[in-house]
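The chain below stands alone, shown as structure tokens; this is the form predicted on its own.
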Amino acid sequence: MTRRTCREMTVGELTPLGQSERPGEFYRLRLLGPGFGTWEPGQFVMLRPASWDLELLWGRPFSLAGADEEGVSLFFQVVGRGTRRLAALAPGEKVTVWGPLGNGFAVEPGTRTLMLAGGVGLAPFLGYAAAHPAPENLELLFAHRLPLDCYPYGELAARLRAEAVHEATPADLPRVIRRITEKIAEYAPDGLVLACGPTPFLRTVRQAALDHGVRAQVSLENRMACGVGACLGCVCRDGLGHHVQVCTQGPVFWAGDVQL
């Protein structure tokens, strides 16, 4: 059973990645602190640096890219005030971390498994691939808009079968969707598809998986404030139209069990 806690951790390393059009947009963050030995790839944590004081009240959610007894690893993109402040952290600063939270991806060692990642949705698959007991059964398809070196794609490509598809302009979108659909079809009828990325990307994955009869899980990136089911800021609808909380009942759902 995953043990959920709230603890103070220390910034160990904050490493910028790549050369995007906006330098300083992508980072690997390593937080140090004992006690993260039990977690499931696909789970997330909430972060709130002590330096935020009362300026930013809510923490920010991030998928775990890795965790061990010494700390946790994360990958994030600067998209707003919270992540901009995270990118300015210095080694030794204190960060309040609560988690691990939510449900992780299914792990089926004997099943061919396709990991579909869109942009920063690559983060949970770093941990998933590292922890999987049969990585030879894993394959990655990565859809991205910014240069490939902005993402830790190379870490996975060095160990697994991997393919990157680049959406440089909107005109590339039909080609990307076609490739995602083709790849999902290859995993019918007995494979497993796991996906993480922006909602339009997950919508494409969900529909293709349902069309081809492939079992698929999607990890939602809804906005969260509390991460523990109290604020209801992340609510979506399940397959029957009922409200579900992404933070406590997800973020990973079977594709047929959630509306996108």
Second form
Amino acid sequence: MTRRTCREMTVGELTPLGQSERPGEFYRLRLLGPGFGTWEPGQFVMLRPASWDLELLWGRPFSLAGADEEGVSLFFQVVGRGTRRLAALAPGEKVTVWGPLGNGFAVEPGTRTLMLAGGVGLAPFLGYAAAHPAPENLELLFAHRLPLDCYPYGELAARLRAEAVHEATPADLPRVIRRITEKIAEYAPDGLVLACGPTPFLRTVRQAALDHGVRAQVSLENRMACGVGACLGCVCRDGLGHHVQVCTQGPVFWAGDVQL
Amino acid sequence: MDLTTDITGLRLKNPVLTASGTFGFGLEFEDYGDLRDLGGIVVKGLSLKPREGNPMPRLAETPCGMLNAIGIQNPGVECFLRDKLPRLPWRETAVIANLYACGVEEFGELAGVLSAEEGVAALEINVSCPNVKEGGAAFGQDPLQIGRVTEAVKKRAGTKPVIVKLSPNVTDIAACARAAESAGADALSAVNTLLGMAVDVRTRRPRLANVVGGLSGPAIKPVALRCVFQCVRAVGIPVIGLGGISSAEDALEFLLVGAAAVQVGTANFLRPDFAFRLARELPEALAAVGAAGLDAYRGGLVLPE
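Mind sharing the form predicted together with its partner chain? What's above is the form predicted on its own.
And the full complex, kicking off with our chain again.
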């Protein structure tokens, strides 16, 4: 069991990635300081820069893309006030980080495992693939809207069987869904499917996995205030319709155990 | 420095408590500090039966504040007593139960259940939650109803001190404070969240599924401080201050206007070890402003002549 801590880290490298229509939209962030010796891919951290003072109150949750004793690595897209301010961090700035939080993806070394990533949902699979004891059993299908160089896709594609499907316009959506569904079907009946991405993407994955009888896990994203199970702001509904906390009972759930 | 505080029989080792709804059942924060270092823990609002709470989205971040419309989601008092309380260090730290009910009788019934528990140090009546249709703010906005609920709880509370948590969403908070005191309250806590709203201009929808919610955080501190000031002057019972406390200096402001103790709420989300750090830093903060001790400093507000 990984022990959660709250610690001060400093901004090491903040690297912009790729050329999207909005320059400076994707970043890789390396935070230095006592990192996490033990963590599971799929877990996340909350981070809150000291420079936010009292203006932005909540930390922001990010999947761990990597972590070791020296620090942690994250990948993020600028979508709101918090990530916009994160993109403006300077090397040496202080950041409060708490984690590792939540639960990780299942690791079954002998099982054929399909990683399905949608957009920034690629982040946890960097760590997953790096830590997996039998990477030859892994395959990646990456669905994306913006140019591939915005994402650290190349790193993974160089080490694994990988395929990218591009949704350039909404007209491409049926093709992307079809490809996701085909790929999931290939993993029936005894494979494992892991997915991370926006909710509509996960909804598609969940349905296809249930339809084809494939075991699948989905990593949910949600707005969080605390990340530790206290505020009850990030709930989703379980199979019985009861509220469950994404931060502590997830973010990774078996697809049949949650409603999307 | 001696930080012990007595709130009408409720003994605290220091005046730092955690506010209901922001600290879970305390167990969520065990990795970030020693719960025994806190003056007390006010646990998540409890009802007789489990409650699912409101639909999502339930949270919105606002400048220097946040809106919530959780709706008292909780596993019910039975689950709390069976699964949570035994795991809390209640012999070393005061565990205060926050009570939520839909009617006066139900409040009394809940108090009866909790008063029998050795591990519960005091009862805090939530008559001020803005996020539930039944009860909640409806009680807290009417001095007559505050009195009725307080009486019902007091009657069943046995020897447990009864604290009434007041709403700032009223015209005259002093009248509410006096109503609680007259009905037998041992202490007050002031204040709960301010009613607020946020709208997404693109989707044209409210940011909360409940449309309106409770505003908390540094944004409400001036309002909360004013409310505590008015309550302290209106009653003779202790007043616990809360609302946007985000630093030791904020806590000192509340103590200076006469708060017997403080509760930390939204700041627990700034970082999960916030309350532990505040309890640790308070002696130094008092010393930094030249205070000889907590008792000497408390209520020492100098008003203009």
